[in-house]
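Here you get one chain, nothing else, as structure tokens; it is the form predicted alone.
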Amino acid sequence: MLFSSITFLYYFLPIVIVVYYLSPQKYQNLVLLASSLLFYSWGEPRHVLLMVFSISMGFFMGLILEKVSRLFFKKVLFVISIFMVLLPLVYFKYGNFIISQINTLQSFNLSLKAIPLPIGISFYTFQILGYLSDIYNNKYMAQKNILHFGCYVSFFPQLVAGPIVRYNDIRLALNSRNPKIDDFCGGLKLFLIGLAKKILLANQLGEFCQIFRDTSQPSVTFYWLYAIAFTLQIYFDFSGYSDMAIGLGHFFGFSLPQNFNYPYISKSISEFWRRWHMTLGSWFRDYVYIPLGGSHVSISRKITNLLIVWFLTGLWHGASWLFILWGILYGLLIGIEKLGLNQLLKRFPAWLSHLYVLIFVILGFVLFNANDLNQAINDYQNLLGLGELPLLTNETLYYMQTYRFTFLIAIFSSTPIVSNLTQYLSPKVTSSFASIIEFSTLVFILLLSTSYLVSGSFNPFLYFRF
């Protein structure tokens, strides 16, 4: 089920918030536990028994976990349960892939077989990993509730695409909370901004990335629209999704942690990562990086750890060597900005390294979104103008006509001008005219979105593949 259809906000979600608020406290949890169930089997019906062997697994595993007190014992135990909660994703989102890696490597000729991937594995056994790795540290109890922590793993609005939230982000609220009116308006209106995220900018620039590769008339200009269309398409799918979650977390007293901070403002790679889908980027550096000795180790030590963390980043997005670049790329980028290059940024014009930025993010978003590398070399020669296609074609003309405004509304709402100028301007006005322009443009949203719902004009998440 995708919050932006029909379905889900106009049947699923207000029949969950009347029966959660209905339901007794003691109760609550078990509502948002058996509708997190109902929500993914809705999509998902063959998986959902898998989800539920990661929930027992993982909750039996820490009360085990906590009741070892022999380090070594401890050790063995912790290795065993990360082995048995990894085991479910590896068979279905690298199985394939590590086949045909032998087959090749070995000359074998092993069968492939089509298994599809369960929708949101790879959030879901994330936060199972950090649950556990943190009893083992002994950062916290153990949950003793297996219903509060089903909830914490299955709860619908973060499931099937982050973020990725650490038990202790919501360990208390899991246990009491008591939503205010306030959290509710608060959450209405972040769902419904990241709603327009989705319907109005991401789905309209997938559109146009659609066109790109259909069309019999490409160009450069072209291939450089499209590649700027999938970056800010990418942004504006992801980080919409987040918004909705974070929004409908309010809705039941839960605050999930922020995910995005306008990334495409950014002055170097590093910033970029520290603002783009904050929540994996803090998993692998608290579970991965720092354990690793972080950067509190000679050079040569930190640039190999930089690199087994984009390596396992890229790895985390999909099973192909593609995904895999794409994560070593930034890690030699990040590599060269510690080893100097960010001093160097930092005397630079801003211009000119919001620049920096931007060319090597869209660069390599057309990697990230390549079906092979033959196509990514393709797409490579044609941006650097070496395929002998025209500068510009009269197709590519139209649709720059056609999609102007969309472009220049997505690159206009991917920076905190909005925000800046809604802040400077709220003292200037009274709060009741205030309050009437941010329901009326709210109501506009929904009316507008469900219009494009209503006529069909959607497709699905990007990050519900990974």
Second form
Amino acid sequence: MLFSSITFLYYFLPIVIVVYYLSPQKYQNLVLLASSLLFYSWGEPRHVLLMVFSISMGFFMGLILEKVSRLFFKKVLFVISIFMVLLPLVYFKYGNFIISQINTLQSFNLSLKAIPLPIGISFYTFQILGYLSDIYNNKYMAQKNILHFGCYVSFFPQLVAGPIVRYNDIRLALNSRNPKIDDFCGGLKLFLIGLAKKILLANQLGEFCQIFRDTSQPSVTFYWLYAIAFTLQIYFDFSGYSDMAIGLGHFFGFSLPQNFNYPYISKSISEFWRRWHMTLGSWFRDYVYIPLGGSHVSISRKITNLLIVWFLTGLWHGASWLFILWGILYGLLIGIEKLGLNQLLKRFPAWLSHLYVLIFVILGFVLFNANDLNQAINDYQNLLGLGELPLLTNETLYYMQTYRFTFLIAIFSSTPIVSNLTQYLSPKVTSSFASIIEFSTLVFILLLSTSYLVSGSFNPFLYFRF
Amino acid sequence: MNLFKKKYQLILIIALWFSLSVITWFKPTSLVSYSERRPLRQFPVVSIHNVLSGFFMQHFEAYALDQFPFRESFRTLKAFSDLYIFNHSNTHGIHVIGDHLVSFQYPMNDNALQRAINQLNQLYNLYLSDTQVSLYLSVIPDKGYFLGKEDDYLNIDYSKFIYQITTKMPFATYIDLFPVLSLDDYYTTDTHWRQENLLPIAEFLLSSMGNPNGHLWNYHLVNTELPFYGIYHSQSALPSKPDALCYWTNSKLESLEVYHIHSNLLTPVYDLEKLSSFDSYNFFLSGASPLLVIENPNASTEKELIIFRDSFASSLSPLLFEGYAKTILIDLRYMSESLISEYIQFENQDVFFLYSAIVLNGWH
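Return the form predicted together with the partner chain of this protein as a structure block, the form predicted alone having already been given.
Starting with the chain above, the whole complex follows.
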């Protein structure tokens, strides 16, 4: 089930909220677990068992890891538990990729199977891995109640597309929470803003990308517009979904971590990744990069660690060499920045640093969105004007004209300008006036987003495939 | 202004949201959407198989979209947002230019056009090449042809379009309708042409096909007095002024009967019952039909006319009936060409291929 669907907005969510708040507190986690399983089974009725398996595995292995005191046995158990938790992810997400690599390397002819990828498997597997790693490192006690643990892993707001929530972030809230009206208001606002980002911006930019792929009159300009449109689309798509998830978390008294912080205003790639999919970046930092030695090692080891982390980051996004290349590209750029480019960037004028980041991010997303390496190479050739395409065509001009406001609104909204402007103007107007404006905007967003859904508009969700 | 303190703000938004939600659950199910001219999805059957296969969920989503309360108003809101907030040149693919709603034919679908040409050539080789029939061909321009001459819109290259079809159908004499039509000859909310403007076109066609006297019958114009909202109105969801649905008639035309071979039915030329259907344009010859026969006992000639056609011919052909003793209309979209010989013996009739650019550009 998508957050941005009529089924979720007008059937599922209102019922869950009503049932949740009518239930005694001791049953609220049960309500959330049951709702989450229903939410998941709506799109993946068969894969719900797989999730139940992963929950059980994480829960029991956590209990056992906590009980074992001898380090050797603890290590063995930890490795076994990691293996068991990773097994479904490897099979469903990477099975065919591994087989095709073996076939290529060894000239075998192992057959590939059409294996549907369970939605959200990368997200919930990483949550369980993080939990087990923390139990292994004695960071906190294992959860003793499988209902609470199941609620943590399957919590529907963050189940299918993150943010990747650490157990420690919501450990206390799982036992007891008391959402305040302020939390609910903030959550509602965030949820509706996320909904608008997804439906009003990401979907329209997605339409533009689709038009580009179907065009009969490609041009160099059209390629650049596509690259920019996709860069904006993926941001609004994913950050919109994250905002909705965080907003929903507030509805039920959970404070989920921030996942995006205006990444496109970054002045370096390192900064970009501190602002983009923040929970994934911090997960890899804490559970892979630091255990590998982090920054307190030799330069060569540091670079190797970085490349391992970014290889895995790429691989996390998908079982394809394109994603791996995309990850390694960032690993190399961050490595170069750490080796000295960062110092140089600080001396650059701000606009040049922004331009450097945006160019690499835009070019990176072209690789990310290509169907295969040939298409990526073709896209790059045409972006650089090395193909035989004209600079501009009638079709490019027409769609540029048609989508110009969408681009402008999207570019404007991807920066903190609106937020800064609101903060600047707030003290200058009466609180009642500000409330009316805010109220009207939120109502308008709800109705307008609904109108786009009801009209059956283009409504894909990019991060479902991860 | 305390009303707009945070918690009241929250209560109001939640109240609006949940009210819509409650109406969604309890609203009686609608069967059809008249404005969209289609049946609406109904609640899917609940069964273990449907649930486990995901069929139920998929169809429930479609049902929820179709049955959403105030659906029409929400579609209109979206249309306004497209045009006036995001400043798109169109909404739901429909452009608003002056009084006209139009969907431009773009891009030119070479494959579809080739399929059309192949089928008509096949028809010629199968039935017509060894006969004495006189063959004519006309293409009816889409109204976008008259609206899309500015660089602001994407439109097909009509000269290339016509060149392709005329060079690949050399057996038919091409009667060019482009210069004799204008934007005013089309409904503002629909794809079709207005019959009230077609008398000179019919006269031009009759004379081009060897009826030099043109019209002999006297017609009078009747306004059905019913508002006609065309297909573009339905697609765009924009509020628009309805067209008037008018028709030319006389006692001789009213005495003719249209024989629907596939259903063995006789209907009048102008079918008043269809005025209350999804598409009032079906008033002309009762709408889509594979094969129609109209015999004209008042004709001063023995000549017969066979029209291979689409829906544009429904409103035009009544104005051609007077020139022929018998008119047969064949719609190849609903009838296999292999069945034609069961009904027609081609000898020395006038055979007219009359197709709109819209249908040719989307030929299946």
